[in-house]
Every structure is written in C-alpha cells, then in structure tokens.
Amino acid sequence: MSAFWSGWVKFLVVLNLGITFFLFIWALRVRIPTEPDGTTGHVWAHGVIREGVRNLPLWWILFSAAMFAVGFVYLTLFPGFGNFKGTLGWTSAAELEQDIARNEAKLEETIRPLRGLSIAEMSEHPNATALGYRLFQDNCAACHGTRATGNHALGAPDLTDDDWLYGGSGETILASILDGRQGTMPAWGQVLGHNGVNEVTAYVLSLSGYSVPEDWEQAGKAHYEKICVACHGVDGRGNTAVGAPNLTDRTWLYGGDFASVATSVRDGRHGIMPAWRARLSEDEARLIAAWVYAQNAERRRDEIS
C-alpha cells in the first residue's frame, strides 16, 4: 500500500472512530428538554401517547464502551491501520500457508500408505476413494459431470461403465489423467457423399441391434469394410490403441440417435482429454483414477447381482 492511500485509510479510521466516540459521549450528557411531566412533549393519538424520556440503559453504556475497547486493541495487535502491520505481526499470507501446511501433513499421513497400492488395490481404500471423488469434482467433474456419467455435447465418455475407449485398467486411467488423450474421428463426408453418410449411418447403428433399412445396412456395410475397418475393427468392436470406440454396445460420445451418428461420419470429431500432470501431483491423479476405477467396479458389482 503506498503512502498516499495509507495515510488515506488511517484518515477515515480516526475520523470513523472519533465522531462514533463523540456521538457516544455525547448521548450520555446531552440534556433533552421535557415537560414538567417528565415527557418531550410529543404526542399521538389525540394524546393517549406521549413520549418520554429515558436514561441510556447501563447495559448499553457499558457494551458500547467495551466496543470501543476491543476496536482499540484489535488496531493495536493486528493490521488495519494504514500500513502499520499490528504488534503481533499477523499477516492473511502466513496463516493461509500454516493452513495449507497442516493440510499437507494431514494429507501425507493418509496417502502414504497408498503409494506402494496399485490402483485396483486403492480402489478398495473408502479414504483414497473419498479423497478422489473430491479430487474429481473439483477438476474433472465440469466435462465428465458430478457423478462422472459423461456428456454428449462435449463428447466426454460415461466413466461409470465398462466401455473404455483406451482400456480400463487402473495404470491406463492414470495415464490418461496425467498424460490426457487426443482422439480423431476423419471426416468421411466429402468421401461418401450424402447417401454414403446415411448408409454408413444405417450400418453402424446396426451393430448395436437398432433397426435400420436393409438395403442401407448392406451398403453401409461395403463403405464401411473399405473405410472405417481399419480402426473400428472388422466386428466393429474397436481398438483401445487407438481410442476407437466400440461401435455395437450402444455406447456413444455423442449420442446414438440418427442424426448424431451421421454427424460423426460426415464431419468427424476430434476429442481432447486435456493432461493434467501440470496440475495433479501423481498421489493426487492416482487418488481420482482410483475412485474412477471403483465407480466401474460398483456397476459391475450392481449388473452381477
């Protein structure tokens, strides 16, 4: 704080304090005139009600005065005075570093046992997972939502289910978390033309068993063998090398309507899984790769029973 603005506020603190402190001394002394009855004079509904006049309770003579006390004191120990820094020096900075240190050390006592875990073994651990979800929400839930079951408008996947478009071991979530992932779906419209887009449409959804004209099913399906083979697979199952998704589980980034597949075959997708190693620590990706891993777990668990 400069000089200028220093002086400035320590201004407005005297001049705050001391017409409060004049108003207060005041209000004890001044005499208010009154009628020989005791009252000021006023009156109101044709003179049923007069007003009176009555000393200042005690009670708050001496809470004011104790206000003012404790307003002294605090300008005295701590900051608030212009640039002076307070007699016992506190300053916001420090106590937000104590603060931040003592959570570090609470947060090294529960992660250290963690470390030597592999991600499927800390997935078990109700303190690793707890301290994830947290993790989650506060990077990651904004594109994969609260509950992490994805968005199609963003193209982010379901990490809920048991559909992974690079694998669903615990080291590949970590690796996607740190590292993120770019995917690449080509624009294949300029290549089929309009009804190519809509065959090819026909051909992928019926791999996940939606119904679809027949002839559209046998052409889309010889665009497809010639085009979409090589990364989507023969069977049309995909290719976890690549971040190819799995075309017949009715699984799908974007939605699995008409329209939102024909948009992926006609004008591609590029999906980005930012890396987050800049911004994590690795105890800190392997605590939310660890509560993704057990979301999986719970709806395999909840299918099985």
Ligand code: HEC
The other form holds:
Amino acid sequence: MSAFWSGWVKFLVVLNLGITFFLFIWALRVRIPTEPDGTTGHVWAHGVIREGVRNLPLWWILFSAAMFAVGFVYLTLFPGFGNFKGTLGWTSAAELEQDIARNEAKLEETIRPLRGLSIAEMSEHPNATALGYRLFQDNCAACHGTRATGNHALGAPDLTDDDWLYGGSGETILASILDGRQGTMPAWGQVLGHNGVNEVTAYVLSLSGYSVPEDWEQAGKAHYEKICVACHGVDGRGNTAVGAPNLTDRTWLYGGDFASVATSVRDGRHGIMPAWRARLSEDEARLIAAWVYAQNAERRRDEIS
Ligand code: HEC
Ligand code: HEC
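Could the form predicted together with heme C (HEC) be given as well, to go with the form predicted on its own?
The complete assembly is shown below, putting the previous chain first.
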C-alpha cells in the first residue's frame, strides 16, 4: 500500500473511531428536556401512553466500552491500521501457507500406506477412491463426464464399461492418464467413394447385430477385409495396440447411428487424450486411476448380480 493510501486508511479509521467515541460520550451525558411529571410530554393513544425518560442501561454502556477496547487491541495486534503490520506479525499469506502445509501433511498421511499397492488394490480403499473422485472431477469430468460415462461429441470414451481402447488393467489406465493417448482413424472417403462408405458402414453395423441391406453388407465386407482388418481385426473386435475400437459391441466413441458411423469412416477421427504427467503428481494420477478402476469393478458386480 502506498503512503498515501495508508494515510487515507488511517485517517478513516481515526475518523470513524472518533465519531463513534464522541456519540458514546454524548449519549451518556445528554439531558433530555422533561415536563414537571418526569415524562417528555409526548403522548399516544389519547394520553394512555406517555413517553418516559430512562438512563442508558448499564450493560449497554459496558458492552460499548468493551467494544472500543477490543477495537484498539485488534488494531494493535493485527494489520488494519494502514501500513502498520500489527505486533503479532500475522499475515493472510502466512496463514494460507500453513493451511496448505497442513493439507499436504494430511494427504501424505492418507497416501503413504497406499504407495506400495497396485491400482486394483488401491481401488478397494474408500480413502483412495474418495480422493480420486475429487481429482477426477477437477481434471477429467470436462471431457469424460461427471460419472465418467464419456462424451460422443469429443470421442471421450465411457470409462465405466468393460470396453477399452487401450486396455483396462490398472497399470494401463495409469499409463493412459500419465502419457495420454492419440487414436488415429484415417479418412476413407476418397478411397471408398460415397457408395463404398455406405456399404462398409452397413457392414460395420451388421457386426453389432443390426439388420442391413444384404448387398451393402456383402460389398462392405469386401472393403472391410481389404482395408479395415489391419487395425480393427478380422472379427472387428479392435486392437488395443493402436487404440482401434471394438466395432461389434454397440458401444461407440462417436455415436452408433448410420450417419455417425459413416462420418467416422468417410472423414476419419482423431481422439486426443491429453497427457497429465506434467500436471498431476504420480500419486494423484494413481488415485484417479484407482477411482476409474473402481467404477469398472462396480459395473461388473452390478452385471453379475
Ligand atoms: C480434453 C478432453 C479429455 C480430458 C480432459 C481427459 N480425457 Fe481421457 N480421453 C479423452 C479422449 C478423446 C480419449 C480417447 C483417446 C483416443 O481416442 O485414442 C481419452 C481416453 C482416455 C482413457 C483410455 C480409455 C480406453 O478405453 O483405453 C482413459 C483411461 C482416460 N482417458 C482417462 C482420463 C482421466 C483419468 C482424465 C483426467 C486426468 C482424462 N482422461 C482427461 C479425452 C480427455
Ligand atoms: C490405421 C488403423 C485403422 C484403420 C485401417 C481403420 N481404422 Fe477405424 N479406427 C481406428 C482408430 C484408432 C479409431 C479410434 C479413433 C479415435 O480414437 O478417435 C477408429 C475408429 C473407427 C470408428 C469409430 C468407432 C466409434 O466407436 O465411434 C469406426 C466406425 C471405424 N473406425 C471404422 C473403420 C472402418 C470401416 C475402416 C475400414 C474402412 C477402418 N475403421 C479402418 C483405426 C483404424
């Protein structure tokens, strides 16, 4: 604070205290003019109610005096009077630092016993998943959704199902988080032409059990075996090495209606999962991975029961 503003704050503080103190003294000493009967002479309700005069209650006087004392003591101990720092040396920045240090110590206490565990083992610890859930909300929910069920517009996969682009073991999930992933589906519109795209789209949909025109399906199968098997596999179940999705399960990154699938084939797709190594500590990434893993285990249990 510059000397001018410090002076200005001091002036306001003194002015305020001065005015209140003056009012306090004045209120103690003021004499209200009275009539011979001891009242102010003001009457209401046709003379039934007359306004009397009482001294200020003692509790009010003591309370107000105490508040002045508190004000002076506060301005002596703590910052408040312009640039004067207070005799205790308290600052909000130091308090914040203490809070952060205290939080980190608490976090360290929670995390230490978890460090030796695998992600799968961590996912059984409510402490770990509670922290992981919070970190997921802060860092991942924008793309994957608050319940991790994914987002077709971004091609962010559902992380709660058992359908993985790169694999669903705890360590693979952790690797996806720390180093990111990029899936590249080439554009085939030029190669296949309008009809070819429709035919192979029909074939892709037939893989997950939709009925499609048979001639399209046959023609599409031929394109598929020439071009698509390399990544999506002979049976269409995908390949975790290149992040090629399973095309047989009615679970879609970008939507499973005819138009969306045809767009994927014609224009290609390029889903980008950012790398978090620079933004999250290894501990934090492991906590999130444990929460993601737990969502999956929960879904599997639901399906079994
Ligand atoms: C900017 C959007 C975005 C953010 C933020 C994001 N992701 Fe992703 N994530 C994606 C996309 C898109 C993919 C699919 C990548 C691909 O197509 O190859 C993906 C893929 C993944 C995968 C691989 C899934 C599989 O099937 O193998 C995991 C695991 C994952 N994300 C977890 C997370 C976690 C945990 C966070 C938070 C730390 C996070 N993501 C933040 C967009 C995002
Ligand atoms: C070079 C490997 C590669 C080839 C060849 C390839 N794909 Fe893909 N495909 C991928 C990858 C990787 C993705 C996931 C893209 C992403 O993560 O954003 C994908 C995504 C898709 C999707 C979107 C799936 C969804 O869940 O929304 C469809 C549909 C698809 N491919 C169909 C095909 C068809 C049909 C062909 C043949 C004409 C083909 N792909 C050829 C690698 C390939």
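Residue numbers count along the first chain shown, from 1. Here the rigid core means the biggest group of C-alpha atoms that line up within 1.5 Å when the two forms are laid on top of each other. In this text, all values refer to a predicted model and were calculated from it rather than measured experimentally.
With the core held fixed between these two forms, Asn127 has its Cα displaced by under 2 Å.
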